[in-house]
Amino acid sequence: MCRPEHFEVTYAINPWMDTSEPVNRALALAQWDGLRAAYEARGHRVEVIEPVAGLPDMVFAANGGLIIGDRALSARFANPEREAEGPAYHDWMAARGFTAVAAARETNEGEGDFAIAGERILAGTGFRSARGAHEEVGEFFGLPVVSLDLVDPRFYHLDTALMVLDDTIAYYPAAFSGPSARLLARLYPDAIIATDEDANVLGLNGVCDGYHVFLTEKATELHEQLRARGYEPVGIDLSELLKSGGSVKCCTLEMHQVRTATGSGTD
């Protein structure tokens, strides 16, 4: 995670961003601290990367790259406003001593567009990450990649429209092209389908540890659906960060373990 010490909205690169709307940085910091505390209270270890002045969206750590086992791939951002975040996250990854650390050649916004789902990776394209990045990620991590086309600019990253839930997913079909939505329906016939209302508050931008699901408190129907499936929703208020188009998952770069015959997990 990356504390939002330099968070502000001074440019607009997605429909959520409005440079005329004031940002309360003190509130953003307090809300971020609340998310970190929620993770740690439920047994998760949180590592924090030092924020860099002039990079207000560096708080959205999920976009910094992908980490699976002892391999890490840092991001290559689509927009020049965020370009310097890639090297910053790369340096952090390199300092941790992973066996293999590489910088993406193709435009690739990390876990924003790549979701680790068991023994496959679900990958989004259409707004930020290039389709060529899907092949690059698959080769680097040695996992099959399922390509999905995003078609609604409000859901510019995969993690705004889809959340992995252990062996299934929750998603918002309208954010995807017809063929991609039908593919997800075939792959995950038991998926949770988000309502318009929950999708529109970035309710799917959450993190599941197998039991707890950390997500915005405003996605009330999604909370109910999760409870009905045996999950425990943990409501988080990140209203200030939502002004830049991010919520719980955007703030969280998961460090995935390698999937084994007995299961999988994250730190």
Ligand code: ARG
Contents of the next structure:
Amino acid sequence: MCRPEHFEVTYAINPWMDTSEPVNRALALAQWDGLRAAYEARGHRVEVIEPVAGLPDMVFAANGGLIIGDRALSARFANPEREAEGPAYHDWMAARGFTAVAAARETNEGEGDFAIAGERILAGTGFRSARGAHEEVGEFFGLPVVSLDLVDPRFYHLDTALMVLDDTIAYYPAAFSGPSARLLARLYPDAIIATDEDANVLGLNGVCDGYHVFLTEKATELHEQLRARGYEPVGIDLSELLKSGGSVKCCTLEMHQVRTATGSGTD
Ligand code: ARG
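Could you output the structure for the form predicted in complex with arginine, given that the previous block was the form predicted on its own?
Let us now look at the entire complex, which starts with that chain.
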């Protein structure tokens, strides 16, 4: 995670960002501290990267790259405003000592567009990550990649429209092209379908640890749907970060374990 010490909205690269609307950095910091505390209270270890002045979106650590087992691929951002975040996350990964660390060749906004779903990777394209990045990621991690087309600019990253649960997903079909929505329906017949209201507060931008689901407190129907499936939703308030188009998942770059056929972690 990356504390929002330099958070502000000084440019607009998605429809949520309005540079004329003031942001309260003190509140953003307090809310972010709350998310970190919520993770730690439930047994998750949080590592932080040093925030860099002039990179207000660096708080959205999910975009920094992808980490699976001992391999890490750092991002290549689509917009020049965020370009310098790629090397910053790369340096952190290199210093962290993963066995293989590479910088993406293709435009790739990390976990923003790549969701690790068991033994496959779901990958978004249309606004940020290039389709060529899907192939590159599949090769680098040796996992099959399912490409999905995003069509609504409010849901510009895959993680704004789809959340991986234990062995299924929750998603918002209207964010996807017809063929991609049909593909998801076929792959995940038991998926949770989010309401318009919940999608529009970025309710799908959450993190599931197999039991807890950390997500905005505002996605009330989704909380009920998750509870009905046996998950424990943990409501988080990140209203200041929502002004930049981000929520819980955006603030979180997960270090995924390698899943074996039996589903147990190997590191
Ligand atoms: N303002 C940031 C951007 O537009 C928000 C990124 C949110 N991150 C995410 N993983 N969806 O790039």
